[in-house]
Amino acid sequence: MPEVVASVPNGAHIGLGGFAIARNVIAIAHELIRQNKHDLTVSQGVAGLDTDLLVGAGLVRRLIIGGGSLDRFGPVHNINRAREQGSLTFEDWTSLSLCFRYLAGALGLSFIPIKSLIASEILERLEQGSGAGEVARIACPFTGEPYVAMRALVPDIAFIHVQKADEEGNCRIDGPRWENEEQAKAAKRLVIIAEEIVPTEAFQREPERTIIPAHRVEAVVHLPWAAHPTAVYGSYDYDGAHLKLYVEHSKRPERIGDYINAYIRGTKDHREYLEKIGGEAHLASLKADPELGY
C-alpha cells in the first residue's frame, strides 16, 4: 500500500471506487493522507467517506462528482463544509453522467452524448461554473435532435475495491457495481484493493464474473478490512458505531483533525488502525453472512 500511493504525484486526478459507505477504498484514503499527498482532483460517482476524509484532511483541489453521502448516517459533511465556504472546486454532475463519462473514457472516445441533462439545472450550473469546458450542446447529425456532449473523464489513476481478485489482477466484483467497471477501465492506471487472492484457476472456471480483466491492472493491494469502517457486499457489514463516531467529529471543523491524528496519522498503517478500532474480536461482529451477504 505505501509504495503504490508514493507514486501518486501531488496534483494527480484520482478516480474512487465505492459508493456512499459501501466498498470504499479507506485503506487508499488513510495512507493518501499519511503520506500528505495534495492538491488532487478526486471523481467518484457517488462521493463517500473515503473522499469526505481527504476533504477533511485538506488534500483536495477539485471534485467531480455526482452527489455523495453517508447512506443513513447522513451528510458528508467535510465536502458540504468545503462547498459552503467555496474552499475547493466544484463540478457537480448526475452519478449516471458521470458514469456515461467514464464509459467514453473506456472505449477511448473524446466524448459522449446524453440527453438526460437536458432542461436540468445541473446542466446549467455546469455551463454556468467550473464544468464549462467539459459540456457542449450539439445537434444530432441524423435526426437533428438535441444532445449534450461531455467530455471523456480519464483519471490519471483509479483505485477500485474488490472482493476477489488473482495475483494477475483479474479481478469480481460481487453485488452493486455501480460506474466502478467504466471507472477502471478509463483510467490510465489503475491498482484493485482486494479482500482475498484467489487461483487463477477459479476465474477460468467462471469467465463471466471477471469484471475487470488483468491486463488493465497495474498493481494489486491485498488487504483484507481495506474498506472498514465501510461494507463490502458477502465480506462484512458497515460499522455503524465508528461511522457514528467518525460524523459525530466531522460535523465541526476543529474535531476533524482529532479523527484524522488518532486513527490515521497516529498509526503506521491500516493494520494498525484495524487493531486501534478494536481488532479481532470486533471485526469478527461485522462478518456478512454466507447466506444474505451483509
The other form holds:
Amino acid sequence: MPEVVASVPNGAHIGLGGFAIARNVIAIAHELIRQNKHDLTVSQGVAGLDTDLLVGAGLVRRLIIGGGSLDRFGPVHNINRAREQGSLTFEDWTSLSLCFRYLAGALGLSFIPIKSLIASEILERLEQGSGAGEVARIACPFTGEPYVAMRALVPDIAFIHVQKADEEGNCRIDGPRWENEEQAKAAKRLVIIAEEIVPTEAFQREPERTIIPAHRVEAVVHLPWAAHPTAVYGSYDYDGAHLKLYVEHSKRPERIGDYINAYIRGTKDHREYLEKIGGEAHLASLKADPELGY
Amino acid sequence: MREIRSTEIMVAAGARELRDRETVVVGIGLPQIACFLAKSTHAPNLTPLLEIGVANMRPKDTPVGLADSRIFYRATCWSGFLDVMGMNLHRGVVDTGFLGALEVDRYGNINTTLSKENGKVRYFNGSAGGNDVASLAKRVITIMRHEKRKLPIAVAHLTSPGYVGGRPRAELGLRGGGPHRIITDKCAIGFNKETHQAMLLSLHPGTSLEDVLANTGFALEVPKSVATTPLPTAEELRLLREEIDPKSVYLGGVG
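Switch from the form predicted on its own to the form predicted in complex with the partner chain and give that structure.
The next block holds the full complex; its first chain is the one shown before.
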C-alpha cells in the first residue's frame, strides 16, 4: 500500500469512495498523511471521516463534494472550519449532480445535463466561484426545457473500499454503493482496497454480482479493517467510541493535531494503528453478525 | 402511559401525510422515523427509498443515519445514487420527498448549508441529496423543530428550492411539484395555492396560535378556521416507543 500511495503525485485529483461513516478509505487517508502529500483535489459525493482527516491534516487544496456528515456523531468539523476560514477552494454540489458528473466521465461525455441545482444558491455560488467553468444554464435543443449543463468529473485516481475482490481486481460491493461505480469508472486510475480476497471462481459462479470488473482496476490492496472506524456492511460496524473520540478532537482546531500525531503520524502503518485503537480484542467487538450485516 | 411528547405528535402528523402505495425518498432522522411509522400503520405498501441506493428497507434496530448498516436491513434492492436519485427521482416517479432542515422560509425554501449569526458564518452538512429531492419529487414534506430562527422570512442560504420568490415551480424551471407541508412540533403548515406562501393548517394539541405566531420568523397566513392535529393513537405511540425508536435517538430531541 505505501507504494500505491507513493504513486499519487502532489496536486493530484483523488476521488474517494466513502459515504459519511461507511466504507471510508481510512488506511489510504492515513498513508497520504504519513507521506506528507499536499495540494490535493478531493472529490466525493458525501464526504466522511476520510476526507475530513485529509482536510484536517492540511493536504487538500480543493474540495469538490455534495455534502458531508458523520451522521449522529457530528458534522465534518475540519471541512466546515476550513470553509469558514477560507483555507481551501470549495465547490459545493449535490449527491446527484456529482454522480451525474462522474457518470459523464465514465461514459466519455464532456458534459451532462441535470434538472436539479436549478433555482438554488448552490448553482449561483458555483457560477460565481471556482465552479464557474463547470456549469452552464442551457436549453434542450429539442424541447427548449431549461437544464444545468455540468462538465464531466474525472479523478486522476479513485480509491474505493470493497468487501470482496479477487487477485485480478474483480470487485463485489455488498449493501448500497452510492456513486462508487460511476466514480470508479470515471477515474483515470483505480485502486481497490479489499476487506477480503476470494478466488476468481467465486466471481465466475455469480458474475452478475461483479460491480467493477478486473480490467478497470490498476491495483488491489488487501487490507482487513482498512475502513475502521467507519462501517463495512457485512464485515464490521462503525466504532462508535472511536468516532466520538475523533469528533472530540476534530471540533477543536487545537486538538485535531493531537489526534493525527497519536493515531496516524505516530503509527508506522495500518497494523500499528489497529493495535493503537485496541487491537484484536477491540476489533472482535465490532465484527458484523452475518444475518444482520452489522 | 407516559405523557405524549411533542416530537411524537410531530412524527405521527408527518406519518399521516404519507399515503399507501406511494414512493418516498426519505431523508435522515425524523423523516425516517415518520416513514417507518406510516409503513407500520396505514401505508403498508409504501416504498421508502434512500438516496444511497436502498429500496424498501425494514430495519429492526434504530440507525444513527443514512450510512448506518442498520438502515439497509431487509431491503429488497441495493443500488446507488444513479438508480434512486437518477432513475427514480430524476425520472419523475417519486411521489414524496421527505426532508429535515436547518431552516425553512415562507416559500418552503430549505437551508441545510450554513447559519449566519452576528455576521459569522458557520457551515453545516450541505445538500447531499436534499437539493435533488426538493427539486425533483412530486411534493416535498419538511419536518423540523419549531423555532423562530429556524423559520425565517428568507433562508440564510437557499440550498434546496421551494417556490423561490413566490414563483410557480414551472416558471422556475423545476420539474418537481415543490413544498407541500412543513410539520413542526407545534403545528402543520401548508402552502397557499395562489401566493405560494406558508399557511397554518392545524395546531398540535397543547399549542396556542399565539405560541406558533410568536415562534415563527415570517408572517404565517392564518385561515378562518384552524384544525387541531389529532393526537397519536395508542398503537402509534407503542410502535414509536417500543419498535421504531425505543432508545429515543430521534424522539428525545424536543421535550
